[in-house]
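In structure tokens, one chain follows: the form predicted on its own.
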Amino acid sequence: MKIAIASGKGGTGKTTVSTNLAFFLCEVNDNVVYLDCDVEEPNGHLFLNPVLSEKIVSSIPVPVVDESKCDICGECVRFCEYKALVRLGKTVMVFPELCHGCGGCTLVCPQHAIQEQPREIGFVESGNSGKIGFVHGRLNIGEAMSPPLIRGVLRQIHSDGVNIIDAPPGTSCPVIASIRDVDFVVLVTEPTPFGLNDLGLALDMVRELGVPHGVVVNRAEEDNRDAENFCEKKQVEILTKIPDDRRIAECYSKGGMILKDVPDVRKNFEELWNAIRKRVKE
């Protein structure tokens, strides 16, 4: 089973909620791994201090021009939509940062002109946690495109345990590539006007995509119902409430793990993953 945790903007409590029901499940399943994809600045090994024993370099083809075959022809500079190839008088300038690696420019060449070359972006790194199974990717400083390494952190998932996917925050590009093919969206959000309006995004991204989802709604307070609302008005499921307590934000402020320090969440998770079972079954 692959179980994204995302949410429509940062701050909202996702990688509490994800690195916590991955401890929650390695209690009661002996297969668990989470995949840390938000690449651009992972946090889950903060909570979750894993013992990282494999690095895995991870690149994307960019072309290269021998300029002795070339002929300007200027073929591959309309094909490419990224604009990483550009026709400067008597020469193809290309530009890697914008390369998408497709390949496309070397297919078009009609003087097979274009090579490709690795060009490293970043790298995958796994491990554990206890009986939890880790990965992250971390991109390189200053690099523009995240779902390549994105891609790299998937290949890792184990396909007869549970994959807790902690997605990027927001619902562009990297959202996407880390959600596309799960069984199962957990939507976090808060109770505030830009937490909702933002829930509201993330919930046109998984309908368009077709996944399953439910929502999470983090620092629930008793006297406001702005959530339940809204969420009534989109119809979709609120699989839990974690309630908004000063000993959860203590807990997690340090690196902790609620499920440790706080004991009274554990009904939420528990609450959590049958919603999300019997949601998966239907």
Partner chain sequence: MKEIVIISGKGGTGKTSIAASFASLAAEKAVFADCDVDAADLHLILKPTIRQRTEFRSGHRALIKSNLCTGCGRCIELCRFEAIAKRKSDDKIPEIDPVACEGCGVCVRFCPSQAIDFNEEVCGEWFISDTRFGPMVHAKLGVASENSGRLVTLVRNEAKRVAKDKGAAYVLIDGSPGIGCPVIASLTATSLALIVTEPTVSGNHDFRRIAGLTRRLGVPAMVCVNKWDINPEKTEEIKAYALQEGLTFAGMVQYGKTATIAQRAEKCIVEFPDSKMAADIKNIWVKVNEWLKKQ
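Beyond the form predicted on its own, can we have the form predicted together with its partner chain?
One chain, no partners, no other molecules: that is all that follows.
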């Protein structure tokens, strides 16, 4: 089973929900894996403190032009959709940061002057946090393209386990790369205008992808029903509501696990897991 935890807006509690859900599940299931796909700002390790045992460098193949063979015909420059190749005087220059590694220029070059060389964009590390399998990706600073690294993280999914995927915030390519093949998406929101606006965008995205989904309302306030009204209007199920509690905020700020420090939230994770199980079985 693959469950992604996502949110349009950042900072709504995605990592709190995913790390604690993994922690909750590992008590009853021996094959729980937490995969942090927020490779630009991976945070899961700060809470799960994993012992990392393996590191795989992630790279994309970028072209290198052999000047002795290149007759500057410009085929590759014309082909590249990302303007990663530019003709400058008597040479073709490569801008590796713009290259998506599609391999097209190598194939179109009539002189066979282009070869590919791996360029590191980040790395995938894996290990364990107690009984939880742990995987995360870390994008190198200055790199723009995270989807290839995210695909590297997802290659470590345990097909027979419960995989909890911590997706990046937003609604563009990195999120889509993280959630396109999952069984269920949990969208974490907070009941503020920003939170709900971004939840709306995230709902449009998961609906476009056709993935089953539900909402966790985090920092829910007793006297505010904005999130409930919003979800009712959008016809999306609220899986659980985690209360706004200063103890949770403090525990989080120190890098603690709320299931350990604030025992009342156990019932939220029970509720969440039951709701997910029911929906995934359907």
